[in-house]
Each structure stands twice: as C-alpha cells, then as structure tokens.
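Below, in structure tokens: the form predicted on its own, a single chain.
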Amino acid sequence: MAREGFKIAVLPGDGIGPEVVSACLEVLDAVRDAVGGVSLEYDSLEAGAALYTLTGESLPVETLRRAGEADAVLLGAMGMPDIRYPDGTEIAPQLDLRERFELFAGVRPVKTFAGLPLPLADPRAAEIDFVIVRESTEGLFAARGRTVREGDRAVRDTMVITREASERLFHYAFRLARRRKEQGRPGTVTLVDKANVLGAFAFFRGIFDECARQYPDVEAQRSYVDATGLNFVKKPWDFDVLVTENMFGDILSDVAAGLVGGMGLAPSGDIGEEHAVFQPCHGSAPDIAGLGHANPVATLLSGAMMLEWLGERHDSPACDLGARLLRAAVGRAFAEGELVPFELGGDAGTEAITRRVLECVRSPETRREVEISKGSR
C-alpha cells in the first residue's frame, strides 16, 4: 500500500548547510503542495563541528536514533577545516552515518544544465548525463579511526574489499543502469579500479565480472581509474554508470563535479538497505557562510533524490511525481541562461535561485513538462 505521510531527519550542520537546507525546505513544501498527496513532516536535529567546539559531540547519540527512526535524512554540510578531532582528522558525522546505518551505495549524479556555463568546450559537453555509484562502507575508507603507527617511522591504513559489500553495490549499479536504459540512456555499467597493479582490485573486478552475467542487457565496461580521469577530461559524455571503490569514489565525484560547473550542482544519496540520507557534495565553504552566494542547487537535487527514493521505496506515486516536478523546476530555471550562481561568474545567490526555482516549481508549464516527459518514457 502506498505510504503518504514521511518523517524527514533534517541535519542542516555547518557553514552553508543551514543556508542550503533552509531554501531545500521551502521548495520541498512547495512540490508538496504542488502534486498534492504527500506530507513531509521535518525534525531538526545538531550534528557538526561547531557542536562538537561546545558539547564535545560531533553526532548525539539521540540525534542518531531520531535520524534512524526518520524515513530518510536530509543533511546540510558537516565540518570546519579548523576544527579537528585529537588525531588531526576533520569532524566529519555524515561518514559516521554511513557506517552505522549500513549506507553502502554513494551515489552522484553528474548532469549539465542548458543555460549554465560549461567548463569544457567541446559541445558534446552539454550531453554530460552519468552516475558514480561509489562503495561507501569499507575500501581504503575501512581504515578511518584505525591506523597502525611505528612510532614516528611509518603508518599503515588498510583497504578492506569484501564479497559481500562488492557484490550489493555491483547489483545497486546494474540495476540502476537497466532503469536508466529504460529512460533512453545507454544502460552500461563501467568499473573503475586498478586491478593491473592490486590484488583487492582484481578481485574486485573478479565479483564484477560474475555480477555482470547476471545482467545480460546492460553492457559491462571495466576502466583502470587514471584512464577514467583522462576520459573525464576527453570525452566524459561517453559515460552512463560508473562503479567503484570509496576513495576513487570521493575523488572523481569531484571531478566530475567540476566538468558540469562545480560542487554546487552536485547532489548525493548515501543509500542502504533500510536508511538513506541525501546531502549535496560540496562542504561547509565557511569562507562565504551567511553571505548569500552558497548555490542550493546540489540540495535542491538531493530532495529530488529523496523523494525519488521515498516513491520507489514506498510505492508512492506522489514522491515520483514531486522528485521529476523538482528536477523539471531547477532545469527551467536556468534554461534561459539569465540565471547565473555566483560561483559560474555571475550575481545569483541563494535567494535568487530559491526565488527561481519556486516559481518554476509553481508554473503551470513546467508540470506539463513532466506529465509529457513521463507519457514518453
């Protein structure tokens, strides 16, 4: 049965998190209101670094269970590079979300905007439409809190590459290849590793290679990761899905960020079986805090993630209908080419986008835009 009611974790954090996830709200109420059918209940909870310089505690242990209870969590941005934990390592509770609820699949999305500047000049640039689906539990990330120390001579931090992790992210990317293909795009799937050089790679691409036959209608490519940073630069449009390990996972994604504009168009959804939380990629930016430039873009988007995935996960019509509603809104919004975020050499803050975006959201034209993209899928 169709759910209608959800319960959103809200952890707006550092910096331009408050900022970024105060203009997310508004637009998320106003899909709501748009598509009708649905009810988004929020509930503020701290988490951060600047909690941590006052309580000691990055990440509340009754904030992690009312984010456990919520159906999904929205978050800002955590961190601030001058506030470190004893080990000199930033504070950083989205990582902790991760590991404690199993959220195994990073996904992010990279997709040009017509009307925005490209940073590349090739006009097959503006085709740019793929995904990095990054495993987020292990990989060289397994290491974090558990480095070995030889005294002052050498530190080791291992990379963990397990079956059972390898094999769920590799099912997560095939599948969303497939759904992808059933909406026109290329259905395929590239690995990215290096499995000329390690042992955990090889077999990493040895549980890629047995899921892959699994699916005999999405093709399998396999990519050695610094010939997939040269094709980022080269021909980044040839690419659909992308599947790696967490550490080139956090490196590409933001470079892949910046084919497309740069980290405030970069949305993301850390999902697992049971919990998800969707937060834009970039950071906490305290250089431009409470001036008005932060671009909401990235958290706009990340909403349409977790609407997109509150639809599927409980099969609710209206959560689709307002995810594509809110994709179609942002896209509008620039689609003239007027409207510039001050990060792509223009004058648009936070404000003006918002401002944009709701109408978009609000025009009658754009929800005859999605009703049309739907019928032609």
Ligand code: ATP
Given for the second form:
Amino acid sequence: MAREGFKIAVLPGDGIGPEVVSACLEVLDAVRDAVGGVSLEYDSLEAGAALYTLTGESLPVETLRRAGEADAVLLGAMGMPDIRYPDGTEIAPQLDLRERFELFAGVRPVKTFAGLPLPLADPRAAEIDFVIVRESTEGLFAARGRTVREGDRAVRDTMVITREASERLFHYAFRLARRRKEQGRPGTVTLVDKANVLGAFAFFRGIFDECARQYPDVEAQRSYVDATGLNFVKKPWDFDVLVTENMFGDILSDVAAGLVGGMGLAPSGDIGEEHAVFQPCHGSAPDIAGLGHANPVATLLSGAMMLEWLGERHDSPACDLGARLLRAAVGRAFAEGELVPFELGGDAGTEAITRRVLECVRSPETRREVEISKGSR
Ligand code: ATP
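Please show me the structure of the same protein in the form predicted in complex with the named molecule, now that we have looked at it in the form predicted on its own.
Next comes the full complex, and the chain you just saw is listed first.
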C-alpha cells in the first residue's frame, strides 16, 4: 500500500559529515515542499570518532536501535585518521551498520555532470555513466577485527566469500542492468575479480556464471581487477554495471569518483533486504573540515537515491518525483558552467552549491524538465 510519511535516521558523523548532511536536509525539505504529499521526519543520532573520544563508544546501542526502526538512514561521514581503536584501525561505524543490517549491495553510481570540467581529456569522458555494485558485508573486509597475529613476525587477514551473499549481490546487479537497459543503457554486468590467482575469486566467478544464465537479456562480462583499473583510465565510458568484492569495490569507487571530478560528486546507497543506508562515498575529509569547502553534491545525490529507494519500496509516487527533481536540480545547478566546486579548482563551497541547488529545486523549469523526462520514459 502507498505510504507518504517516512522517518529518516540521520547520522552526521565526523569532519565534513555534519556540513554536508545539514545541506542535504535543507535541500530535502525544499524537495518535499516542491513535490507535496510526502512528509520526512528526521531522527538525529550520534555515532563516530568524536563520540568515541568522548564516551568510548562509536556506535551506541540506542543509535543502532533507532536506525533499525527508521525507514532509511542518511549518513554523513565517519572516522578521523588520528582517532583509532586499540588495534590501530579507524573508527568506522558505517562498516558496522553494513554488517549489522546486512546491507549486501553498495551501490555507487558514477556519472559526469554537464558544465563541470572533466579530469580525462578524451571528449567521450562526458558520456561516463556506470554503477559499481560493491559487496559490502564480507570479502576481505570480513577480516576486520579478526586479524590473526603471530607475534611481530606475521599477520593474516582472511577473505570470506559466501554463496548466499554472492548470489544476492549478483541478482541485484543483473536486475539493475536490466532496469538500466530499459532506460537506454547497454545492459551489461561486468564482474571484477582476480579469479586467475585466488581460489576465493574462482568460487565467486562460478556463482556469477550460474546467476548470469538466468538473465539472457543482460550481457555478462568478466574482468580482472588490474585490467579494470587500466580500462577505468582508457575507456570508462564503456562500462555499465560493475559488480565486485568489498575491498576491490572500495578502491575502484574512489578511482571512479576521480574520473568524474572528485569525492564530493560520488553518492552511494548500501542496500539490504530490509534496511538501507545512504551516504556520500567520501570520508570525513579532515583536511577541509570547517572551511566550508566541502562539496555537498555526493550527499545530495545520496538523498535522491534514498527517495528513489523509499518510492520503490513503499509505492510512493511523491518520493519518486522528489528523487527525479533533486537529480535534475543538481544537474541544472552546474549546467551553465559557472558553479565550479573547490575540489575541481573553482571557488564554490558548501554554501554556494547548496543555494544554487535550492534555487533549481524551486524553479519551474526544473519541474518542467522532470515532467517531460517522465513522459518520455
Ligand atoms: P575514507 O577512507 O574514510 O573513505 P578517504 O581516506 O577516502 O576516507 P576522504 O575523506 O574521502 O578520504 O578524502 C579524500 C580526499 O577527497 C581529501 O583530499 C578530501 O579533502 C577530498 N574530499 C572528500 N570529500 C570531499 C567533498 N565532499 N568535497 C570536496 N573534497 C572532498
């Protein structure tokens, strides 16, 4: 049954997290007002490295409980390089949330923005439009907190690949490629692995091949991670949907963000069967925290992914419209080429970008663009 009222757990976190989340809530409120017929209630929750310094806890039980009760979670960024657990690793409650809520698919769209300078000189870079689906509950990250030490002679971190997590990941990727094909994309899933060297990846690939047979309308490709790295630089416009292990996905998504201009432009959604957490791909960026230089776009587009996910899950046309309006507003904000974020060598910071996106959310032209694109879908 259609629903129009949603509770969003908001975890601003550390560094630039609170700055970009505050921008996102302002824009979400404007989108809600523009669309009408939907209400968003925010539940602001504590977690992160600063909290750990104060209390010794990075993800309190109460935060987990309320995040679990919410319809969706919006997260800023967590962790600070100089605040660490006794084992030397950084505070990362976002990873705990992925494991706790079984958020198996880390979905990271990578798309260029008309009007922004492109890091690659080839004009085809303007056509970059792919999605990385990163397994987010196991892989090499499963070793987190379980490192086996042999005194000061050796350490072992073990990669875990299970059939269950791999199957749901691949089905997610194939269904995504099928949906994108309906919207004019090629309809290709590329598995990224290292099956020529590690048995864990040979197993991963075997499961991929089994799943691929169930989607004859989607082309299945396989690529080693080193070759993928090369092709990210040589011809990233050829990719459609990439699916990969946790650690490879972590690395490739930062490279992918660089391809379209920087971390401040890369959104993500960590999707599970029952829960989902939406957050920018970037970290807390302590080098620019407090300066007003953070680009809020990655968080705004994560907010759009959240609205889209709520819209699909709860059959809410208002959320669906809100997601499209927010994306169109971000696109329009940069289209003239006058607004260039700091990370791309310009002088537009959090405030300037947020103001411009708010104007575009409220502009009748953006609304018309969204209505027209809906008609043509
Ligand atoms: P983590 O490991 O926690 O994901 P990271 O080590 O990848 O973090 P980030 O915090 O993402 O590091 O920062 C990487 C670089 O990108 C830094 O130079 C940072 O200033 C820049 N950066 C990150 N987010 C943004 C943003 N929203 N706007 C502008 N620059 C950003």
